[in-house]
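Okay, so here's just one chain, in structure tokens, the form predicted alone.
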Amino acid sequence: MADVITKTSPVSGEKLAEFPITAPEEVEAAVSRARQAFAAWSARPVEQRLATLMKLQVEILARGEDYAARISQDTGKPLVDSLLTELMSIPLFLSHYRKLAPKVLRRRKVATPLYFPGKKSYIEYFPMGVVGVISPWNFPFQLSMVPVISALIAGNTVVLKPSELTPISGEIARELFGLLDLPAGTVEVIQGDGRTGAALCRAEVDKIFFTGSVATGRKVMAAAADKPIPVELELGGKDAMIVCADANLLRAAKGAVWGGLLNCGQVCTSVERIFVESAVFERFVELLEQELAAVRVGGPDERADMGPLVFAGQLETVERHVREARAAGARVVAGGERLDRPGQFYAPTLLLDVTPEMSVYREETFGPVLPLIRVDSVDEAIRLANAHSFGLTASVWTADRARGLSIASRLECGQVMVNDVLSSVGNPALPFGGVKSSGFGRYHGPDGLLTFVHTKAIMVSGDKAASEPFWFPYEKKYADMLETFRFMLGGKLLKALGPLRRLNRINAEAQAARERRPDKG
């Protein structure tokens, strides 16, 4: 097997660079260095950790366009997309967590029931240790940096394994963390392929945070189960877009095209199934065709709206889905073919007469394809949306906001937008994650910090009393104990205080009697 990753341009196909593949023993060494750094990094107060990480914001704001150009070289996406969806999200998340993290991670007092008199209860958090982050190729910078930063804020150290398809973005992450005042080994970046990721899962990490395909997610989970250690799986999606008859159809059409073609459709939250009520179906198709015709396709230097697919294998998936849909009766009314130019370019595509049996409906396409499904009612659209194995995101389009919220509450997925697409992912206050085959766990918002810590419960009692009401000996206590339990189970806690006082008095009398006994020593 090759010992290097050969990176080629998605735009031209030319060779860009080679990156050594990290051997299994080097993966173990990286984890060991992260383990050694953990004590020093986790000992820093959260405010100090945040102050260190905020320097990333300064660097990204100062050199953002340079980094964006390299990310676009890595992925083929337009420069604007690299700036908007990859880079600028990092300063936003840092600013949000600078205010949020000290509140979320501090010890907090919680209620203590009346039948535990004189006690106080607390919850506090402590970091897990070494977190292994395995990141994907579609947003290789953002989907590496956000989980790594979140884990660091929570006090962990991290070993990051970027996708072998986008190693340039992995190197940018390495450079940025190298600029910070971090204990040596706090962030380790290991370039490599699937073998490297498997070695990281086998290594002595304390959690794995994985973003990628369902098939690989199963392997990650199986490897973690051998230890066992916790995992978070951010997997695929098949975003359901529901267009109601009263929707602003022009806005919905523009939203569908942007939400389905951003990053050439290589977004886990891409619009991949569009359910449209029959009353407005034909008009909506006309608007979609107009919007698709205006989309400019090209490389980062062509000021395009949509770039190429990142690698040839994904292009083959898109071609197969469209080919099989055609064979099963779907109509291609726009696009439906690879563009005649170097690189992995595919035309923006609109499919009609799509049915649930087709692969383009069942599987994640991850490409610039918009499949339309005509429905007789919103109830039918909700039923079809929920019947799918994926449950990551969805959107609802209606002039009635209250109705939109009602529909959103009926959808089985991790995030729903009303009259918008994708943008909620960029809100750092909202938790992000899916259900069903889209994975489990949440990051962003408070959940994005709590997913990287263990929870500890603490109860504090005074030390003046020699014994507690329910401690030994049970002699003389049975009647009062049964009465206490009866009141507690009936919800009459104030009435339980009487027998509790008697139990304490029995304890005190027993203690006094012991103290009056002659010393037999």
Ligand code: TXE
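Remember, it's a predicted structure, so these values are computed and weren't measured experimentally. Numbering follows the first chain given and starts at 1. Throughout, rigid core stands for the largest set of C-alpha atoms superposing within 1.5 Å between the two forms. Compared with the form predicted together with this ligand:
Core-superposed comparison between these two forms: the CA of Glu18 stays below a 2 Å shift.
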Second form
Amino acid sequence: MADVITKTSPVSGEKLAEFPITAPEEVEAAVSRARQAFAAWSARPVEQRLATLMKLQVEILARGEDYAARISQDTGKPLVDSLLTELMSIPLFLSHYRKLAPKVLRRRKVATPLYFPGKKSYIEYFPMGVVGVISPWNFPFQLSMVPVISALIAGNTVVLKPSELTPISGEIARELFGLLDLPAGTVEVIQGDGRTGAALCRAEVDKIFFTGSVATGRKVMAAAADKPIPVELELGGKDAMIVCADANLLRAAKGAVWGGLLNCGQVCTSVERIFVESAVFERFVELLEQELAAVRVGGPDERADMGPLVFAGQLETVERHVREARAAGARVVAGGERLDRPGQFYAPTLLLDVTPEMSVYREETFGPVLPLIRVDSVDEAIRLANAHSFGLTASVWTADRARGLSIASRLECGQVMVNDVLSSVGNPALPFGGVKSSGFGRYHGPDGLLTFVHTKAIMVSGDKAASEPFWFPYEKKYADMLETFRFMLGGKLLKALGPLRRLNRINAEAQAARERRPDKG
Ligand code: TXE
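Complement to the form predicted alone: the form predicted together with this ligand:
To see the whole picture, the full complex is given below, headed by that same chain.
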């Protein structure tokens, strides 16, 4: 097992740095440090935990550009993407949770059904313990920091394993948490590949939050089953875009290009299947070609719209999908090849005549490729969109927002946007996650805190009465117990007062008789 990660530039291919891989025994040690920190960190009131974490906001707003430049070095993405879609998500979530978290996490009183007279009911939450966060390379900073911060706010301590493909972003996380007043061990960052990730899953963690591929998600879940501990799986997507005949086609074309090519298409919620109603198909293709031709491709210092693929493996996947689509009859009307320059650059690509049998339709391409499918009706588009193993995000484009909302309700996925793409993942008020092979669990919004706590029910009774109507002894109570249940379940609560009084009287008589007995056994 190589003991270092060698990081190379996705833009130039040159070697940037080496990062020591955390050995399995060191993974255990990191988890035990996080375990030791748990008592002190979880004992802090949530307002205090938030106040400590808010210092990240100050630091990121003060030195965001420096951090963004390093994330762009790590991924090759344009500086504006590193700033807006990676870094600024943290202040956004912190500001949102600062107001929301105390409300979501505090104990709350809930209504007690009338057939529990005199009782009071509460719901309370408590942190899980040590959370393992395993993150991917496409948004290496945001997809590490948001789950880590959410878990911390909920009172857990965290061991983070960033992707071996983007270790620089992992080091930024380590540096940022090192600036905070945290008990030692509250946040541990370990570096390494799948073996380090597997070691983390085997270690004594209390929950695993995983973002990555379906194949690896299955391995993580299998490892968690050995304990068993809860997992959240944020996996891939093959997001559908439905363009209705009445849509603003120019807006939809611009949305398709940004939604499909942001981060060079390496987004789990990237547009990866575009269904267009026949009546507007040709016009939409023209607009797409214009928009694609205007996309500037290059490295972070080239003022580009779109950078390279993060690693060679992803470039090979994209090339394979396009090659296989071509061989199966798809038409390449734009792009369709890597750019002739150092680094992993691929041309913005538009495919027509794509069919559900093609790999570019079935599998997550995770690259700058827009496959178009002509449909005769919106119903056909909805049927095709749903007939897929993935179910993460979708978008619907129509002039009629009410119709867009009703189409959204028919789509089997975790998020839908009407006349927009991607942005709901940046809305801290909305839950995020997938269905089917896109995974399960939700984070962001209130769910993003509740996914990192256990729920506790509390019911409180007074202690004045010496007993309860349904407690022992049962002798002579049977008829009244049944009658009480019948009245209560039938909603005739006042009628239940009679048999309840008799049950309490039987209890009192039984107690009095016991006290009269000389043995009082
Ligand atoms: O993901 P992996 P990769 C998809 C995308 C991409 C494919 C593969 O299609 O082409 O996944 O990307 C760690 N136990 N997405 O290879 O392998 C690994 O070190 C525990 C979509 O990067 O899933 C890394 O930190 N951990 C996704 C993390 O898992 C293990 C974003 C993700 O790696 C492990 C990324 C194991 N056995 C890729 N093996 C999205 N939904 O955004 C690996 N890891």
